[in-house]
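Only one chain is included here, represented as structure tokens and corresponding to the form predicted alone.
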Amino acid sequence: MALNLRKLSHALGAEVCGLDVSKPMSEAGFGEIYQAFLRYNILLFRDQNITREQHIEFSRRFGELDRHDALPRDRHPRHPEILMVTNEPKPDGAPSDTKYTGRQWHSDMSFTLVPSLGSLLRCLSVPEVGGDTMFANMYLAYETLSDGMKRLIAGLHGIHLSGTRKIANTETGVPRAEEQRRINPPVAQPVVRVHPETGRKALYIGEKVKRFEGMTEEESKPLIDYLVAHATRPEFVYRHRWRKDDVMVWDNRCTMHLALGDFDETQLRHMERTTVLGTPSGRVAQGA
């Protein structure tokens, strides 16, 4: 089949047109949409009416699927490859554990000596305004640092922690900071990794990083703050207006991304991710 694409932004990103995720698809069709998935780093499919089941399915094409064994609150209760990214309270009115996901720049489950390959994000239910996503190109951020940097950061780890979102009180945030503490380990990966599939480098920071492994955060925090925000000027990102029945899927091996707290939030913004597995990466930090 031939995909008809919209370009997204100059940086990054394109719509696939009239197609529809649930209708069956042959290897050879999929196989289009993995290399503009490969080419725009994110893929954004509208009007997706779709069931759970279908998301998950249409998930599998990409690869195999966490089961988010690292966010045991934050998992749907029936179907544990979904991860709920939702700020509708929970049946007793306490604040939701996703409420704050996404709040940071980082990559989906950099924390974990798995991080993820690519993630599917449907949207369910939107503000009337506000509640976008940022996306970041990762291949750019590196390819415009001068050589100098380049051979400063290229032996370099950086110490990705898990737990580090806001929380929205202090008697729900405590223990799930110390449960996460717990379930994931500090990780350190790499500051610049090779893509697997396109060979390409790709800066990997965030604000999940606080340090670099050997160094203090006092000592990491300059270079970690200019990196993020050179990896985030205007010409690197796309700004996404989400519409309901989105589906969004990026490679978070070349991308980073932030949720937006820009709405009103006694307005319900609902959505729910799948997240495909990547290749190994890292080593647990010793002395975190």
Given for the second form:
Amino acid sequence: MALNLRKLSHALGAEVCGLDVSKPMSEAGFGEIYQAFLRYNILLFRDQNITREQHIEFSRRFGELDRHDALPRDRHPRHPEILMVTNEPKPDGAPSDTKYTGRQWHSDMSFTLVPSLGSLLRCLSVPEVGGDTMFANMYLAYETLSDGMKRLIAGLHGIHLSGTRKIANTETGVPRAEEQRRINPPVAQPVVRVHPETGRKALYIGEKVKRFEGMTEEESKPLIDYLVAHATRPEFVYRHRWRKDDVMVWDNRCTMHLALGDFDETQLRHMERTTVLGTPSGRVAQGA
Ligand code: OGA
Ligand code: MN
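Just the form predicted alone so far, so send over the form predicted in complex with ligand OGA.
Following is the full complex, with the preceding chain placed first.
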């Protein structure tokens, strides 16, 4: 099988054209997809009109799936492997817990001791305009730092918090955020991570990082802000405009992403995600 690939941007990403992810696929066929995944860091499959079971089944080709014990409120009631990302209100009319998922630059499950290898997000409904997702290439972010900055951050660990949302919504956020923090104590992750499969170094930072281990928030903030701003320069980013039945898989070990809130909130945006477990990384954070 020769994959028909189309690059999505200069920095990262490729579309795999003309492939139905629900069709049986040989080991060799999937091997080509996995090689493209390692090379392009995000892959897009369009027009995948699939079921939840097929979404889960295809995701399992990438590795064992997370059952989202770290995010119990956000998973599908009958499919723990599926994480809901939707603004559809609950049956009683209360706002969705996942209405503001992903609204800060992050890498999935970085606040746990087994951060995700990759995530597969499937688009079921998008607003008329907006609701895009941006992805940043964290290899490029690292490689374009000066030698001095590389030396400065070499030994640093960032403390990743869960239940931090930029939109600290009194509307939906408080009980969820409190539960999140109870389940997931702060985790210290290396700021420079070696990708376990490619061996390349990638910056591992984001807006869930509140400080560096052994440093105060005040001391840490300017450097965190700089690194996030550097990593998300337009030339390192791809912005995806969703279509219904898109499936996007990204490598959480060398990318980060951001959900944009640039749409009419009265329109439905409904996405569902599976999360592939990664290898252990980081440690429970110690005090400052
Ligand atoms: C996610 C996420 C972004 C989006 O599913 O992990 O961050 O645009 N979603 O919905
Ligand atoms: Mn995410």
